[in-house]
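Take a look at this single chain, the form predicted on its own, given in structure tokens.
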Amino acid sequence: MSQTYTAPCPHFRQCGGCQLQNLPYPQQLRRKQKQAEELLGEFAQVLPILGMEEPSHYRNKVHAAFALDGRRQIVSGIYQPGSHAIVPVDNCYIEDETADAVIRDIRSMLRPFKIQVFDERSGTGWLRHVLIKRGFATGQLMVVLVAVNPIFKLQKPFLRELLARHPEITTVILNKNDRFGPVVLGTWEKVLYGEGYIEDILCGHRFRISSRSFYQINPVQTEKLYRCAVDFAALKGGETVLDAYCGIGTIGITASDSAKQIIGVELNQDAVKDAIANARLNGLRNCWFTAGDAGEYMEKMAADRMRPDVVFLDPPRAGSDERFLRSLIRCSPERVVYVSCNPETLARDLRVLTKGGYAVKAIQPVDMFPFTNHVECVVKLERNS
């Protein structure tokens, strides 16, 4: 007689962040494999998904919203899907445990230091969110306090107490966000302690991570993802490589040891600053990064008859845009390596590329987000003769 499986997290039914916690992990992997095959099997055989040995507490980026509950008690946790109601969470099954401990301690310190949390109904209060980023390889930890204004009363004693409780914290940032909406961070920020960034090590390279730049949240699986992408690129050492939607330069820098030149383009200017700093940090002279729209940049390359040998693209969930894909086809690189976090938009974009003269040679799904519906895929495409 089979036993009923119980989700390991007590918040599973309320939170909505982990849609698959009611399934044992091997069953989750089978479900994601089937999803990838159904959406992408028309292009090529889908390789077996790469899962995790220990699929818990993998998130190196943790965000907690703060508010008052019905009894005027301070709570912190996760927004319920489609609402601004907060599910109080002290320990999340997929979040870094150190980050959760820091958030709990910050919450316990608010009343003694006379810090009010922001109340959306009355428009009063100060603290809205806390964002934590942690370098798993380095142990460095960033705390971002997101508030409605930059006036931080009792700042020095608060930081002294927080750092005494958590000496592993290497930087603290105050971020101002006085706008309503789903965006956590505002554009104004001030470094209160440390350098204003942390560093981590990925695929043998060191990376600087700022508060607003994108960095993959699961470093264990990111190593597998990027090594697969570089393997699919089949670099020999003499290639010019375009790293589109490059973020802080992680894929391009990972590939830089095997290429002649890396050109990275990214819309987020904070991420580009980090990418340039990361190239310097690793002593690389063959990497060049610029801020701009990937579609516009690829269109200009096509107009100037510049032809990269290999293109990496790692777009957001919405996928790439038609201008980028059409310009890529005009540039006609030998190989394209597409890293996708959404197999549905990936399938749409692969139809454009295969009609434009490319053949899909390999599809590798990677489980970057255990216990959720999401599945990442790396696709290798080659130009038809």
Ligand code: SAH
Contents of the next structure:
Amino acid sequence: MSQTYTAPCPHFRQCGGCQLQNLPYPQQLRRKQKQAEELLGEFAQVLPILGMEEPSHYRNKVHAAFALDGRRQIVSGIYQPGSHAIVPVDNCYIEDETADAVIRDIRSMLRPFKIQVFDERSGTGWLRHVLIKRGFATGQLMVVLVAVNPIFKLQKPFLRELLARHPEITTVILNKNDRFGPVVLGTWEKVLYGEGYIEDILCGHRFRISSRSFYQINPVQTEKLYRCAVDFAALKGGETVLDAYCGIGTIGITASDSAKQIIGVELNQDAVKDAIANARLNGLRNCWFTAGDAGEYMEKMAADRMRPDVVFLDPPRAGSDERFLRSLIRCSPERVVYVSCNPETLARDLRVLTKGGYAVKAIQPVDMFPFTNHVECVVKLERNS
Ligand code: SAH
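Moving on from the form predicted on its own, kindly provide the form predicted in complex with the ligand as a structure.
Below is the entire complex, every chain and molecule, led by the chain shown above.
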């Protein structure tokens, strides 16, 4: 079947963003299902993966790198994997189309407004990246201009023109990043227009999202992911729940209606500020958020003999760490719900938890990233009696 099938995106061969464009969507899902079964099948039966009905243009966060090509023309697009060569992309098959239109217009405005793009070889120029975040449910749109210094000469007329072309833009931020390396955003930023954050709605709650806070990039699938996670938590109303690696508090806040209290812990200070604001935004008085390392926090909970009834954990790709898992086992919550974007580190961590007295009760893969080879899973664990 795949011989007669053509990748829907013309950039597939050069751009490394998608790995599975050459497979029809149902086949992609079968492949991810198989991968989840191979890596996690030893723990429990893997439920059928939850796919998308419309698996295109799902990304609410779009990043474009800017540079000059060999003919000194301004190009914007996606870095080829493992290199700093940019594949010019105007219409990405998985990115939000409005975000792509904003990026194209910004690019066309650079010469008229005398904005130079940064050239890594000579170290001259100014603009490096444009990052767009969009709330699919609210329509709000954030533009982050990433530049090597904060001097934006024609700022006012540039913004006037950009906002006239795209009235859907609700906030514009200037971010300074003068470092080499793969990190897009620097730590200094200034709000040029609007509030400096956008809002979105997920599972009936409203969330504020700042430029540097993590927010799931596929909101349609995120609702399925969170509903599954909350369902696996089987809350009755009286529980104390820990939301570890909580980001802007989305999982905890989604679960807060069915629990006594939610405690969230997260390393990124901006995300914690958003989480605290989000509890207030939703009128919730039973959610608390702290900044810090999840492992350190869990260790402290164990030392203080605090015993959450249920723990959600949703760590980055590297998975959790020994400190966290060891202390989690010491706290011995009744149920643990592990949300993971990397089945390999998930399998490693499940081995620790199953040795430590937990049994895997269910594994649900969710396709958060169609056309790429990433597999997301939610796992329900219960303490052995
Ligand atoms: N649960 C959230 C965020 C998941 S992404 C959501 O669904 O949106 C993983 C989060 O872990 C990121 O916000 C990242 O900043 C945070 N993080 C990374 N290392 C951490 C650590 N050691 N301790 C606590 N949080 C950490």
